[in-house]
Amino acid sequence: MIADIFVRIGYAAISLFILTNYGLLLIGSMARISAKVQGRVGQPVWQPYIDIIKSIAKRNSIGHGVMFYLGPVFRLAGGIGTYMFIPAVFGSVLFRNFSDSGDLLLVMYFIFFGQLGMALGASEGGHPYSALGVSRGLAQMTAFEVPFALSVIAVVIQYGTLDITAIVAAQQGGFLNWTLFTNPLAVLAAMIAFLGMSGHNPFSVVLAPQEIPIGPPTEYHSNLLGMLQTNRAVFNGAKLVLYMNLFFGGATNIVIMVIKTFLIYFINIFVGQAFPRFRTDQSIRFFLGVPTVVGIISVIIAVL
């Protein structure tokens, strides 16, 4: 029994290592694609690795309290916890993680945990705009979680379970069994929420590019910034795998997983290059408008 537990932990560690590297390469690739769209050369695909190494190599000489240090820890724990209870590849022993020990509700709690932990850490920082950044982030998070939660409720009602593995199993047998085709409105609401969850344009109200410097790189540096950069890869990868499982039939091998998650993430880049950034109030009104109505209709469809 104890040996089996250590084997599961080892498999989960390997799975997390692969996801982290995939997430870093995905971030570098999308940045490169965005640069090409804008007519720039862009950074190399491996630039996220360089950034993390440079951050970890520096020493931290500034602190603002215990929560300032725990913020990145909570953020990374949220990303890892989210992924650990999601089956990355359906039917795989290596990539099943601990999906049989937690359900969709637990995964959603971990998503919130990382975001709220980061807000607590930033609120104890010394930057004068930290409170502004926290208020922006929490306000938008509350807004986009409404259509996302409605789409998840629709999926749970449709398949009659909170078990992510069971939801993936119900979508096997052909692409017409995917939630994308059985309840497209739930997928539409979830994908719009995913744009805000990922923080790309037009919903990049937290980092606010070309505006005031309020993002984590302003307050955090050295190994703390390195943890945030690592979590960015882990959290992005975990969310992509979650969306793939809930709405796009999951994956039966790692090649399909890479293709599906790449295409899901590419939607962010496509929309971000086509639309300018919303103001915070515009973003909140948007998420509580049409996407929320679409999510409500998707729940009604699932009930009927």
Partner chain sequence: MDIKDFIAPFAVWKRAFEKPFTVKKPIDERPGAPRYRGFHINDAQKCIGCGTCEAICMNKAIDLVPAAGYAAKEGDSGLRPRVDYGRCCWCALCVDVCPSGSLGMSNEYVWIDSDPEVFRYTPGVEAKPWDGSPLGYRRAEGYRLLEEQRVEMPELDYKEAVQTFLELVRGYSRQQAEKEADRCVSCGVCIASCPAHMDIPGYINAVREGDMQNGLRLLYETNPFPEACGRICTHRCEEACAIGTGGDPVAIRWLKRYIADQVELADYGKVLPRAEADSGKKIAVVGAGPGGLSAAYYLALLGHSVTVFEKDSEAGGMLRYGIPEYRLPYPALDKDIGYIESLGVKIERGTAVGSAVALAELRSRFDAVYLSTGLPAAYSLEVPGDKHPRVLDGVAVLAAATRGEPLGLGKRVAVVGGGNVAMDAARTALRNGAAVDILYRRRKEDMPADPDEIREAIAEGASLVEKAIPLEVRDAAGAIAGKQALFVWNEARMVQKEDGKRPVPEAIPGAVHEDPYDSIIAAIGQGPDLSFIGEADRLELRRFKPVVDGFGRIAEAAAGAAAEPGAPASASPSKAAAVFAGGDLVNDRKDAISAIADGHHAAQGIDRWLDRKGS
Contents of the next structure:
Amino acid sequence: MIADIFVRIGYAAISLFILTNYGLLLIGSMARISAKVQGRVGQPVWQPYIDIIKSIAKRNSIGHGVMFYLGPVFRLAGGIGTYMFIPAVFGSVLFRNFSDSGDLLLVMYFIFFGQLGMALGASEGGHPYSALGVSRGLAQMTAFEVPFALSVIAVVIQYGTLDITAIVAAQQGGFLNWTLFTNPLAVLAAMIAFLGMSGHNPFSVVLAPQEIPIGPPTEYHSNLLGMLQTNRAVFNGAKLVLYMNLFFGGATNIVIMVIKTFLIYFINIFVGQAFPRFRTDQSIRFFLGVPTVVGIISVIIAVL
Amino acid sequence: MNELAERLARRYDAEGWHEQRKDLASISIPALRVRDVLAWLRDEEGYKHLSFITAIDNIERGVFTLTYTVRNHDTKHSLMVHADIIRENPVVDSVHLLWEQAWTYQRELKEWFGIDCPGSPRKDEEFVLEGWDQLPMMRRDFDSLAYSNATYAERPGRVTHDPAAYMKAQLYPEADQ
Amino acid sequence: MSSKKIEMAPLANEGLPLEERALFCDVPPREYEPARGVIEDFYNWARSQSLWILGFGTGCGAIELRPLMTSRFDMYRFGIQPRATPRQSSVFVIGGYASVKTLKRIVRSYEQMMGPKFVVALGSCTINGGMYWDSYNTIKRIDQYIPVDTYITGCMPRPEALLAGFQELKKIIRAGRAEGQNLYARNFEWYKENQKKVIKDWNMPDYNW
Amino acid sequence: MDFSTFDEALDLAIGREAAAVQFYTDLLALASFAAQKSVLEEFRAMETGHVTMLTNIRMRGRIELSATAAVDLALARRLDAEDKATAVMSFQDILVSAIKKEERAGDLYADLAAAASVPEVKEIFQRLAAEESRHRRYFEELYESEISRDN
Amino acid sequence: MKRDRMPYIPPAERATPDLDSGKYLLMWQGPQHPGITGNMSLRLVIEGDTVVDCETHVGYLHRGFEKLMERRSWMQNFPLVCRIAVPEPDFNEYCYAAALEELSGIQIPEKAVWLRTFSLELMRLASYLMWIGGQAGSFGHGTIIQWSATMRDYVLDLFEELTGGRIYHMYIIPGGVRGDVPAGYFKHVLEVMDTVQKNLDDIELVMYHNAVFKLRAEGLGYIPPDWIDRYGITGPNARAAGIKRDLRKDLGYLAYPQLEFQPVVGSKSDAFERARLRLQEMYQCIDLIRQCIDLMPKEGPFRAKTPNPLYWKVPAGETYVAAECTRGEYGFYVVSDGSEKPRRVAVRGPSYTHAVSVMERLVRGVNIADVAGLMVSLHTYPPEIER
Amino acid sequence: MDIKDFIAPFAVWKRAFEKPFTVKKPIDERPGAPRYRGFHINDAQKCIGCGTCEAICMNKAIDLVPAAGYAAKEGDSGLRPRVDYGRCCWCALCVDVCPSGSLGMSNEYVWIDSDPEVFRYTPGVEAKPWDGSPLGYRRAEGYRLLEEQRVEMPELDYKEAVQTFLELVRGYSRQQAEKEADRCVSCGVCIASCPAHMDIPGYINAVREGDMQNGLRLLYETNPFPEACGRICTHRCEEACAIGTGGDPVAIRWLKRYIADQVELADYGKVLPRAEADSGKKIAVVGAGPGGLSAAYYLALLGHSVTVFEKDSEAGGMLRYGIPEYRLPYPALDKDIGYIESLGVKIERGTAVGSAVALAELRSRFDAVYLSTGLPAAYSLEVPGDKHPRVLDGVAVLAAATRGEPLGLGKRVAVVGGGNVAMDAARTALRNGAAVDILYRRRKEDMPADPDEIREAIAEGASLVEKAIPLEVRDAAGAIAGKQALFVWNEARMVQKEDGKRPVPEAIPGAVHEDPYDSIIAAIGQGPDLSFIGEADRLELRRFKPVVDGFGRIAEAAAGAAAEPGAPASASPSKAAAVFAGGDLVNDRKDAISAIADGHHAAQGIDRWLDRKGS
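After the form predicted alone, can we look at the form predicted in complex with the partner chain?
Now the complete complex, all chains and molecules, led by this one.
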């Protein structure tokens, strides 16, 4: 029994390691795709690795109190936590993580957890941009969580379970079984919320370099920044896997996972390159508008 | 345009009308009438646009010559209005009530020349400098080079030669006596 | 209406004795030992391949940074990118002349940067005053005030020259010679003295500005 | 005239140089003011030097003169050959006399070389002619730079 | 009283937020801030997301040009002046050269007139291309700036080919220009103009027909038409308010009277309108450049004779030469006392009013996120404020 | 806002399928434009180190430093510009202004170093990778900051001029002079080339400023013959002129003349320094030419009492008797001499030293003697028949013209020679109504005469026969003996006989010409007349020249053959005054300005010597 747990922990660690690397490469390759749109070559795909190593290799750092240090820790914990309760590849022992120990609600909790932890830590930084960024981030998060939650509710109602593995299992057997086709409105609401969640344009108010450079992480540096950068990879990966599982039929092997998550992530870039950024109030208004309505309709449809 | 000169002379004792170009003239007025003249020019003569305000340090005459350049966009004519104020304790009426940007120029005048415009907003705040403890730097008796040499370190090792003196030393040193 | 003037908020260093006011750092910087052997080499490689420029256009030089950042010259592909906050930046590009007012911010930003930090100075003005050699408001040698790793001559240096300068900086970093942070810590008193000689008013907000 | 030995040839040459010394000595006697005298004395000293040189050569029995003749500036042949020996000789007169004298000497050696049957002697005269041409050249250059500046 | 036609709002009539109340946040935007144009700063007081007070702080780039110019001879000032406005140096060169020529009574040759016009228009285009990237970037649209910076670089290549310099061209020298066009130059110019125009079409499609951009820019920074004279607003900022003022037409300097163009005028006077107007002016620039190439005399001298530059004495006098730059009225006020050095040179940069009094006024009540966008939409360059 | 506003932005993706804007290897692929203002290059051979670049540089970025391999010499200061890239702003005004056009810029632009001290170098002297770059900024064709053409000097029409002895050159007007003076860049390279080391930039600046009195003061510091030199000086300064390296040199001579012309003689005294208190020393000057009189002027200024002995009836020497009136009008010369005399200098006219008074006597009566007798004796042609009565000597003809004697040159005149005397003689003959041939042994470009004079002589109608070697003069056939001469000359070709030396004219065999002339003026050169120096004077002479030390003092002759041997030179009977010499007599340049410089120099030497002797 104990041995079994250790094996699972080992598997989860390997899975997390793979996901982290995948996440980093994904960020790197997306940067290259963005660069292509912008008419340039772009950074090397492995640049995120170097950046993290560089951050860790910084010699000194300053602190702003305990919460300041805990911010990235919470953030990373949120990212890892999210991933730990999602099965990355359906049916795979290696990638099943602890998905049987937690359900969709726990995952959603972890998604919030990281954000809130970060908010606490960043506010300790004392920099007004951090505070502004945090308040923007939280405000926008509240807004995009509405359509997201609605679509999750729709999915949960549709499949009658909170277990992600079960939801994935329900979508097996041909792409027409995917939520994308069974409940397109929920997916639409969720995808719009996803844009907000990823912080790409037009919902990049949190970092917004031209306005509040660069938001919550303004004061973070050295290995704390390294943690944030790592989390970005983990958290992105976790979200993508979650979306894939909820709406795009999950993945039965790693290749499909890579293809699906890549495409889902690509939507961010696809939209992000075309639009400038909303103001906070505009993005809140946006999320509480069409996506919420769509989400509500999807819930209604699911209920019916 | 000479009618304008006449009117200015009659009403405000202006003198020295000088036509620089067909679209640019200058005139001198008593410093006490600056605000009146500019208000009159703006409201009655159509010189609604203030291009800039500046001052010239005529240290030889012991005065600052203020220059207000206004423009009439309808007649496409610019007028430079000069007023002399004495260099010791220079004070001039503020025109910030006439133009919204004038206070910035007046703040500049205060910092750069030491010319005071009572009532002008934020006139005593520093404008472009920080911690300046010298003469107002645009005054001609402030020596920029001397200050720079005294304050900012220069990379050593430069030496130059005057061709004539160098040739003299090289070719006919005996002539130096 | 002047009575309605906003009172300036109290500043972090207000009310301090002058000599303490001058110190932006809460504690004077100390020297840091480089790691040993291969590890430091690896770190240096990573540092050289991930140069984050502080997005502070201190002078004319900023004008040629923009082409460099954008698609024509695309410095991202060399691992160089701008960063909006000094905390996360590792390279400070001094874009030419520095007026006294800017110098104060330069010093402050430099001290906010986390080591190892590198300084690239552009143009004549940073070397020996440039065309503002007789100006009352610009310093002549930036190396009097902060340590500099690389100079790029020109007025303005072209983006290509800047790029070449960054490549040179990379070489210096990889060779382990870019120890400006420790140099600053070691000669802290000297640098402060020079800074104090020029900057008369040390008052400024306690964050950014 | 045919000279068959080294010594004979050199004796002739030494004799000529001695005559040249005498030539300047004669002129010196005529000279009326200091400037003339200084020049003539200088030239005489030069010729005395030649006598010494040739005497040394004769003693060593080996001719050590360059065979390269100097460039002929073609002055000598044009200059008026009339006798200049007067009390008021100018620098020009003295130089012309000197050039002429060197030219005559050179011509003589050239003739002798042409006439010589012994190769060794022929070479001696050729060398002597070349030597005289160098002397002549020296005076010619002096003439060009000092006298005929404007022509 | 006619004077009352303009209702007066004193500049210092500002809200006086009590910073200790905890309700407000004091924030400095700049100088180390990507959302500021150049090296300057705004001291903002915000309540929530709304700016309640703003002060412009300049002087970070102050080099004391006007003092330095009094120390240098007339010709030595020629390399100095272009540094006053870094992104748009040619207007400085032109105004200074024209003022000097006017005071000295020098007539420049026809060819120089055209080459000056040409290079000024090229400069205008480059400056606008820089602005458009900034405007898009200030709203977070990073793609446009990548494109436009490259387009600007192509234009800078043209400058390099013509003048030998990328940023500081130092081409318009007192007396004329410094050289004729190199062989095959205009062909290259026309090619680049085509490329730029094509890209501008793309930019128009992406940036000006963009829901988010419109949402951000429309209604932002409205300048009422009656402010134009009151604040001394010039250039596109004034034209966007429907005031048809363009010094190129009004003063008719250089070869502009021979060129066919009409000032672009807007009406809505908000950030979007100003952006739209500037885009149209960019197309106009391209058109003017093409016209210049067509009409320019092929032969002829490009520089008039001037006195020995080391000892050039300019007759006593004063003049003010203005030109329409991308931001409005750019002027040089030059006073000579008859000596080898200027008595006084004052530079009137349009940003002086735009970035200080207008900006401080407009920014009140604006969302903090829009401050950068508003600033860029006024198109300000700090070095010309402080010189 | 319509649907297009949501769709259109996606057009950005079009770019993803196009070629990136990015330059692959920017540093390698993008050389500076052909006109790019990159790093400086300098053709150090062409550069003369005038420092105009330093003067124009607003950044004080340029220093002039001595450069290895470039020594100071005439027309080259031996300095080279050193650029400080801690100052330079790449405006290229230095390139634009460079008089010689040696400065340029390469199109290289990458120079990176971590040592801030290295950004200083001397282009063209210190090797740099961009040396000799063919591309980069150069001054454009037809564009100069400096005026390369000099203000044309108004002259009489040649057809008119040849009729009279009126001065040919009319002198600058104020406007012309100021315009010409404005061309000067005040580098001072010319000063070294002037034998008198006149402060040329100083007085040109005085013209520019319109301050003639200061100008005159500067002139008289080194030259008491501004009127004369302003007209006939050989102006070696103009050869060294920095402006001349890329255009016409500044008309330094004419500007000097302009200054002197502007000030009335009566005002001289107000401007110029007064003589010091009487020193009680008496000095004799032999020869009232420019050298002698300038020595007299400076000696008089020092408070000495000066007597000048002149064999002719008028003072001025060659300036008066050797230079025709149309080049140097006598009133102008009289003005110079008049001012010198006004200082109390006595001129004993018509007193020849040697015949009227012996040198030894002067040495006993005066404290020092200065010899400045010049070269009065013309050398003869040295061809058969050169004693023919129709063979005249050039100097004598010019002197006769000055005295107003009838010249009787006849209708057809040959002038043999290519120097200034030849030109003057030819032009004098032209003014006497003769047709003139100038026969010269070499080519026109070899002529030692002033190019202006050659040009003017030809313009006035003299025909120049080059490469004509005189062979003989004899009576022309059919003419009355002694009235006309037949000039026989041989056509020559120039042969480069020795490398590195100038080519030699060589007669072409058979190409002999015979031309009859009424007069043949020989002007091949002049020599000194030293017959007044006796052996007893114990002055050292060498090849008809006094041997002088650095201050012009003639060395005491070593005891000659007549004197008792072994007596050291210093112990010679120095009861007699020291003798100094200068001018054509001593120096090799043989022009007025050198004589003046010698005179000035000797005056200082004499003063020192007197001081030493007195103390």
